[in-house]
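Single chain ahead, written as structure tokens, the form predicted alone.
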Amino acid sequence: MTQMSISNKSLFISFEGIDGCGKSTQVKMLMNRFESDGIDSLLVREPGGTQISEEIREVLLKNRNENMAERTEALLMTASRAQLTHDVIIPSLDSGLIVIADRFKDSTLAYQGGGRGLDINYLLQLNDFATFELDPDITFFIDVTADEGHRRLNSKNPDRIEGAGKIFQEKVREQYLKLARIYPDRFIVLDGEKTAEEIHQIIRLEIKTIREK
């Protein structure tokens, strides 16, 4: 396989998609293509990244008797983010490195405006307080339908989050879509029934390109 022919210089690159559209998969794959071509590359994912960032993933995550409402579980997930940008992703890219970040943003919009009916107003401009309005240079939605990402996860210890049920999922799915729309010029859609092979040369052709812009 040819090496990927970029340089060094900054790139926020994030991955977006229901549970089970083999985001993480392809997140891994995109870092060990870097990794191979010596790319100075950084990868993180949400929520987590730092001290503090695992430790809100822990409350968001873990399933428990006590239903966390809402508007709690939009605050938790930006001050996780709001942590990592400032400790991790900001300084990454100052100093030049390409950050891959296994979810950011629209994560929150998806999931919390999409998913839990939230205002979507309202967590733009908390998004953008928690992120000092940083936004990725190019953003990868792996879309699967509902039933697909449920099948494919088949765990039997689901999170949360990912036990929140299929309906659940599919509102977030939507919503990545009006993303989508609302936002051409950094989302690609990439459609998730193809095979991990497949989706990944397609997301190194994207970065070529966005590289040699």
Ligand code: TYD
Contents of the next structure:
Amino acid sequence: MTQMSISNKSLFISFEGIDGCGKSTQVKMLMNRFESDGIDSLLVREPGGTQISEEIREVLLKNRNENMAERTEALLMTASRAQLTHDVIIPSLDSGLIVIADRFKDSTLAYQGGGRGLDINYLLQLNDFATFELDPDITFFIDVTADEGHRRLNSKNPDRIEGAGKIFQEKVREQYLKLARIYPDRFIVLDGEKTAEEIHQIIRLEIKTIREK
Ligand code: TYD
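Coords for the form predicted together with the named molecule, given the form predicted alone:
In what comes next, the whole complex appears, and the chain from above leads the way.
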């Protein structure tokens, strides 16, 4: 396959993990790699990514909103996702771009499902409604323990969800591991204790494999 025909094929990649897993570093490394290889790609982050979604993000993450009901949280996360999917992700994939999502629907299943304990079946439906049933082609789950994630976050000012505590993050992680078993075709579990460069190399290899399929 030539470089040209490879780069015209759209691909939807998502990154997932608990807070402090090193996801942002990997997203950045991958974007830089695509850029130096001359491959058109677009990065989106959740919650957020459009003006409306960024406004929803503020409501979601403000520490002042500590009494937000769990269902409100789930609805706002998926509302932000609906706008982003409609305005940005679907049109970009349609035009042949590679889209990298720093979190997508699995975050809702892990955080609001595993972490907050909401019914997964409702969340699956909400997610499908919000995304026109779009799923990532490949999902990189960077796995660290809640202890490790907490340690790495220590220097930062935690937002409302990061501040939910270690036991919460442990439940989120457990749910991610369950999702990896439910969706083995698209989930790649990466050991977040490896070096950033080692993780990046595995990610590159997986993407190369899927693009050549
Ligand atoms: P952010 O600062 O973007 O964190 P990160 O860099 O870890 O992605 O904050 C997003 C927070 O929102 C993060 O704690 C995960 C949480 N979240 C949910 O609880 N549910 C969701 O559906 C999404 C997309 C994020």
